[in-house]
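Just the one chain here, laid out as structure tokens, in the form predicted alone.
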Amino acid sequence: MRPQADPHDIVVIGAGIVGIAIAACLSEAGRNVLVIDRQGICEGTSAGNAGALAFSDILPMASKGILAKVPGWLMDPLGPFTIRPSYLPKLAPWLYRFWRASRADMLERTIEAQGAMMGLAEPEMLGLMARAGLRDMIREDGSLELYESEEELNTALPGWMARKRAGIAFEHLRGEQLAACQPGLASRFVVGTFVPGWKTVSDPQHVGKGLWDYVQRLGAGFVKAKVDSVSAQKNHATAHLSDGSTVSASKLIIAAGAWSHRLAKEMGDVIPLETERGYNTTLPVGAFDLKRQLIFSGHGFVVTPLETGVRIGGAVELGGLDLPPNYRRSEAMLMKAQKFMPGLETGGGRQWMGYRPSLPDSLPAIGYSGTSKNVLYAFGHGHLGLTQSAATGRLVTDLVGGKEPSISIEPFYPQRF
């Protein structure tokens, strides 16, 4: 085994967008930061997401509207929400917690916590992007959520009322207004909800790599390596790498996305993290004259205009980290998109699958390990890693610096389960 290196100040495990944003905030605060990742900078799930800065997305996945749809969706193996049959026994405890999170009292607390997080996320992300010189990568075109009937909209209205109470602006569009907001939609869509404050980025991987360039200029370092386990000592914590070497730090931050719970278990923290496997296809630039991100909520996917093409993706497949991808799911979404947007050119696409780290209540785990103040967790953001990355960076920096967190982090305690 190689000898242990001299202890670092801060080590962040994970170079996805959350880990990068944490490294940025800590570096701005004058901390000496080393990031470790097995793949590289923004090469995993953060590279291929839908590119939304979804600051208005305060509703948890375990809402009553979703639960009502799940049984029908599960009948379709290529539908918006599916579970690999072989994985169901392992998933049962998570599904039970997911069901409990749908209770009215739990939903109210979750929406309140998510609203506070989003209130922090927007200024933190816009500020970080501006300081990094990347503000022009943010697009402020809003989003359009589409419905095939007034009945479908009525089912969604309680969620929109919750957003209204949180101060989120939106407008329901019909007829000519809807057609003007996004020309070329199939006539089956009779109403759409426009959210002007919704933002997207030009390309999520470009944003991640651009932020890392800024972090490097601030002095942070990077090591490409696989972390097999972690441990904590009295005055520091240690990452044990697959090559037999170790890296120690005064604070070790686990931000490794869908793999994070395996490292947390080494610290004695059993956190019910599951993997939402998301699929997409990115079509060439010009495949459709897309004005803004379109959300087909009844079908569980979105269509996003990027500088690198038109990305069609989403849906949820609960199948863990080890089962092989099923790219028929990407193909199914692409076929639906062509029906919904008849002028869409579907040739030349690139398929992709990523692992969203999801906790049953749709809130991330942010806070210290239950066994050591030298280890912190920052993972489990589900669909909202890009959106909440800078806010998570701010909260982690507050904790590391011994400051009162910018918002209450009690709802995000890793031990809440």
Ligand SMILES: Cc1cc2nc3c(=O)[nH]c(=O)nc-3n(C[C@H](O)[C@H](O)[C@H](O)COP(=O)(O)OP(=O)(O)OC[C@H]3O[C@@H](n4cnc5c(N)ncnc54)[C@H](O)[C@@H]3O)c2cc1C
Contents of the next structure:
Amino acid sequence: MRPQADPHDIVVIGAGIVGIAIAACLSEAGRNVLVIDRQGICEGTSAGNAGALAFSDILPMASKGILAKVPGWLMDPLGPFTIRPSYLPKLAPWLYRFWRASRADMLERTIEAQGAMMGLAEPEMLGLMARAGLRDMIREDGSLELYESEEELNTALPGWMARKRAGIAFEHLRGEQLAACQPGLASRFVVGTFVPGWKTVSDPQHVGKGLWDYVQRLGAGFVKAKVDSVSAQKNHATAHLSDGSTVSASKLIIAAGAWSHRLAKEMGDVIPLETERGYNTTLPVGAFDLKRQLIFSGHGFVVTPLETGVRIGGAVELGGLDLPPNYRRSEAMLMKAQKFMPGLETGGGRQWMGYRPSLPDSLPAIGYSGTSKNVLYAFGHGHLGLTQSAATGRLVTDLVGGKEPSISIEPFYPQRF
Ligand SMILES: Cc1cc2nc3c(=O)[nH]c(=O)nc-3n(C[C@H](O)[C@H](O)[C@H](O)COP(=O)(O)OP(=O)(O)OC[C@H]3O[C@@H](n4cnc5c(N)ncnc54)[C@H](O)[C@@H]3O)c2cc1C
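Having seen the form predicted alone, I'd like the form predicted together with this ligand now, please.
Below is the entire complex, every chain and molecule, led by the chain shown above.
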């Protein structure tokens, strides 16, 4: 790309679902947007996730009874939560903050902030999809979270009570009701909690690419390039590309997923972003007659009906951005799914790994850089980037337009750590 004479209006770095949704909201507001990504449109983590619009998922990772389970899980190198041993020294500060985020007073504030974000996320996502002509890509058949004993359900009850207080509807099903909600499950699952308001998409990559078609129709542009660094000047900010050229804009928005902290550091902001790597296998369409998304939270994975197949995956691997994937994790979840859903056809699957961009308190970073109002951050959505993408687009558009956001963005300040 050649150096340009005049700054663009807005440049967004990152064409994952968050960058695309930001570009959509800004373009709708009449702004002139250029998106830069080294891979293409919705080719990375946003392409292969589990496709849930998890508007009721307001509990931070640090609260889901995870800390109690971690020691047991760590014993299993292919279990739901692993730390790659060689990465542990680098991870220690993030783990410490993760542990602090589990304190009762912190949890209460985080759940409140996440609840407010979800209150915005649902109407924003449904509205954006409708305006883009993609509303039929959203399935509204709820989710079913499965438990192997009443005791396991009892352990999860405080979390369900917190959701109840937030107005989220659910129902615990047993016996015939459970079998009717999802036929063909192994008998080890004795209780299932049905959440009717949970939604999924037909395929997350189709959603990203479909939204991008809409953004393009609104006039936005795209450049395929790697951004090496960013800098801010008095009236604009500049992205420095790996071919030596530069792109300037009155506002530069960093929405580069799990890599965003590297660019934020160039602006003087040290943000404790880590990646929770996740794995899955997508089996051909018809591999199982799934009625809705199934959540095996005790085993750290979900099974999703997509128009492109049956996607089985999840898990958390703390191993940074550079270590090679360990696809035995995809296989381990597939093998478990076969036990849990005995009729599952396991042949012909595609394996995948993605990088969840995660902050220790499970809230995203949305707001200005600490050193310039010409650079904004929108990253760190962890397990919820698809779910919260349109809400993030709205909040960023409000900030750029000088409008008071409809929810407080204080809990999302990038400098809160
Ligand atoms: C197994 C798994 C299951 C998940 N399930 C769900 C789910 O059901 N629901 C949900 O809401 N979320 C889910 N998530 C989380 C969700 O996928 C992420 O939160 C979301 O994709 C993050 O989007 P993003 O746009 O911030 O990042 P990304 O999708 O990672 O996009 C960032 C983009 O920035 C680009 N980039 C980075 N650095 C540079 C650079 N220097 N120069 C140029 N370009 C750059 C990358 O190429 C990439 O395209 C899941 C994640 C995983 C791994």
